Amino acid sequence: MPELPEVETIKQELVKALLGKKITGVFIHNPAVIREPSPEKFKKELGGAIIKNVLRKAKVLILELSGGKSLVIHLKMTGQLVYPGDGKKSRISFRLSDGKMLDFNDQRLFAELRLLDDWRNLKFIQGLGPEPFDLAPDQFKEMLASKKTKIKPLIMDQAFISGVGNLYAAEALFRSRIHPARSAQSLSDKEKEKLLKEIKATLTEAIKHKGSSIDQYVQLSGRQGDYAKYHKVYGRQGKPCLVCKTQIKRISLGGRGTYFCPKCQR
């Protein structure tokens, strides 16, 4: 957390709020989140840079800057970007040419900031699989054909498909009526097509509602996303299925908590 819908929401908001603005100051309150270069070089090279473009690759944000460098932001579990910020919780604050601050918050210091010459050379970026929106049904069916892996951990594997995490994998599998522990190769072609369709639909709806605030995620404004109230299974252990009234179960699968309906999902 956050997953593709949350990061896409922040990306869209950053485009509206920051494009064309200059970074006039960098205030480092905890350098642990800066992975490269050194904090001193990070601060010096960002000063005076203009934000030319904002991109998203899977769960990663990329701010392309004047001068050719890019600020790469991986929010991980607890990272936040807040604008305008007040500096009270920030690990790093960026003062912009409008006089306002962009705060980078991260309570548990899991997130990563990198200032790079070319973000495309980042090993993590190079290892990403295609995003769901870039896949055609036939391509998806072929990708799953020989996979013995359980379907839920597989669609969470960023090297296989990028951007889908624990929450939206659970929701898409419920909407597809597929048990999360089934092997990928056991799915029929019809089930594979349905799954890809529901992954895309779930992500699209979540983006529309500005993501799911179930942990530390907030929008750029600091407000929570609104999609959690539309969850069908995630976080609903012991509650009745919204389709058949059977109690939603939670199991551990691939080291992650997995929610599903034992009657609807086969």
Second form
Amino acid sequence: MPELPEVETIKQELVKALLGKKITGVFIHNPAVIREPSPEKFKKELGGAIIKNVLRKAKVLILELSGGKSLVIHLKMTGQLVYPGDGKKSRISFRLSDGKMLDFNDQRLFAELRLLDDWRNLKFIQGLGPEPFDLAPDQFKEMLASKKTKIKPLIMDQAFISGVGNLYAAEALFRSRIHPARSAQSLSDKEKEKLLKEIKATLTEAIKHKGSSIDQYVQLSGRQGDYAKYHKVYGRQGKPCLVCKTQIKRISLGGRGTYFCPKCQR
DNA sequence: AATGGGACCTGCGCGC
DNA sequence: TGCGCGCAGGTCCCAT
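Having displayed the form predicted alone, please output the structure of the form predicted together with the DNA.
Now the full complex is given, and it begins with the chain already shown.
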């Protein structure tokens, strides 16, 4: 589900809603989502902790707690955080010092919760490439120069650049007029510059609209994100291109559904 | 190095 | 109505 804009939305709302509050209870309805430590330790060590800080690294949420530990959350495809929650779909619920519940939901059980001494040591986080916002055009050009791989899977590779997933990769490539199966190094300097610019613009607009609710993603409040109505290609196969009326195509790249306009994107 | 396939899971919508 | 199939905002692992 969530890519950088959705996780950023949740992060901002968590800051507003939860900073300084204490976790007074942990209710584990499905322990599968707790990757470490054991569910017993997880519950025991979280009880009484105060939420001191909330961070986002790419698609990962980090809640820094009193006592030094951090709760690290990767929502993967269907993870949700909802506050105040009603517990109906929750895999884990946290009771807070205001008496309200923070629900962690996850239909597919891919999501990962970890309680760690130092989130900086987590291998996945150490392996993250730079976020698009931290890249200058020349750096990005340099990074693409030696890459023969197809451009869409490349910009979704979290070790290459982080935060972009299947949906925003498709949208940014459409806006850049670049075919998703082009080899990275075949892009001209102009195209590389355009692509970085459009990745940043797409993510920024999506954040402004509080993310894209297609299926599962919701804001912390449980409301939908607004950005799906601005999608140009994602999920629109067979429908007319909003620029040229050509039918949007769907192909498979790197095992992921890939939507594009065969006329606009070359 | 790059690419494809499958795995992890649950549930929805579709065609028959 | 019911069944089987394809599909899903992510990531990892293995084979070629």
